[in-house]
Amino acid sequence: MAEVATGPLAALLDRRAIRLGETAADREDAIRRSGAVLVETGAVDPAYVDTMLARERSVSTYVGEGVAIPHGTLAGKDAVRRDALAVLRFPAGVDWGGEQVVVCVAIAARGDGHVALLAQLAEILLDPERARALREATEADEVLRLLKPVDEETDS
């Protein structure tokens, strides 16, 4: 696979942006919480959260395996300070239009960076064992390890 300009997923994930014991009343609440973590870590301006909600209203960000990848619309790019991820785990699950979401991987990306990030995330989520491990992770180090490319993981 070609080297991605945005770098490995784990490199975009600030340890402070990993929250593994979250609760949310519904999908909108989960997206707001995910966006708030991106704001807290300085990746985005607060206006980005509204574009995340707008994206969800136009198309569901549920990707399967209990995972959703909320991200902003094209209009939200100006509110992104730096490419970043946030991983929030909702152990009790969140109803996501009839699907149960346990993990939200929130994406902030300038330009077309989100396309490469989505491709890297898809590679992880297509592996049912890695997706299950991500849903069940209780430690930040485990999340960081799971987001490393498969070929790098065996080196460590």
Given for the second form:
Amino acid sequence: MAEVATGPLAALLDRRAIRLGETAADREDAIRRSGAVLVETGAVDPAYVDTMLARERSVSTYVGEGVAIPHGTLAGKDAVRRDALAVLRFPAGVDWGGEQVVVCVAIAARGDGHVALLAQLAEILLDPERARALREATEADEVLRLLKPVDEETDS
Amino acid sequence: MTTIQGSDIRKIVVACDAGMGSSVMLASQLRKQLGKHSVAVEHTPVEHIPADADVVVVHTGLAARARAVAPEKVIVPFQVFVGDPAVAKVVAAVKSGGAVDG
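Okay, that's the form predicted on its own, but what's the structure of the form predicted together with its partner chain?
The next block holds the full complex; its first chain is the one shown before.
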């Protein structure tokens, strides 16, 4: 499975930013943890995390199938150092304004480097089987395989 | 309330706060669904809705801001990022004709 960790996806989704056994007390805690991973992996400055919370207060980032995509506001873009994602899985679930979130795909983006990956995530959300596989993933390789943009498959 | 016919739609803009998350995802879905039609799909922050947008698709929570920024545009609010009926209606209007109100 080593080949899945090459190419644009690997540059965007650092293996160290895939955390599959997380716990969070509530939605804010889950967002803070997601933001902390982006900070740890050098994708954003700590100030970004507050804009993630601000964004969540204006419109929920819940996107269906137990997945949320927390990210900052327009004002937060200055705190982004590079386009990057983090995947955090909360096996026990987190209450998200009445929805139950198991997977957070946290986003930091200045440009459009992450567009293909989000397109792939949308495809997963439209496919209940793949969505379940994402919610139940216990290996980083499984997450990378699921999120790999289809047009990247011939690159490796 | 503004109305546009599906056949007159040339550019759809998906607007959200930062233009980095949910709008990106929805725009990618629209591009895929409208691949055969000559309709441009862009995603932008709500404050930066381009002047040549024909339809602006925006989350319900940001619809008021979108209307303030682009009062003359057809604004289509949606609730769900993937598979929203309001968005499906826009796609259907482009594909098969019909009016989009917003």
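The structure presented is a predicted model; accordingly, all values stated were derived computationally and were not measured. Residue numbers count along the first chain shown, from 1. In this text, rigid core is short for the largest set of C-alphas that superpose within 1.5 Å between two forms.
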{"query": "Flag for Thr51, CA shift 2 Å or larger between the two forms after aligning core", "finding": "no"}
{"query": "Gln120 C-alpha moves between the two forms by 2 Å or more, core aligned", "finding": "yes"}
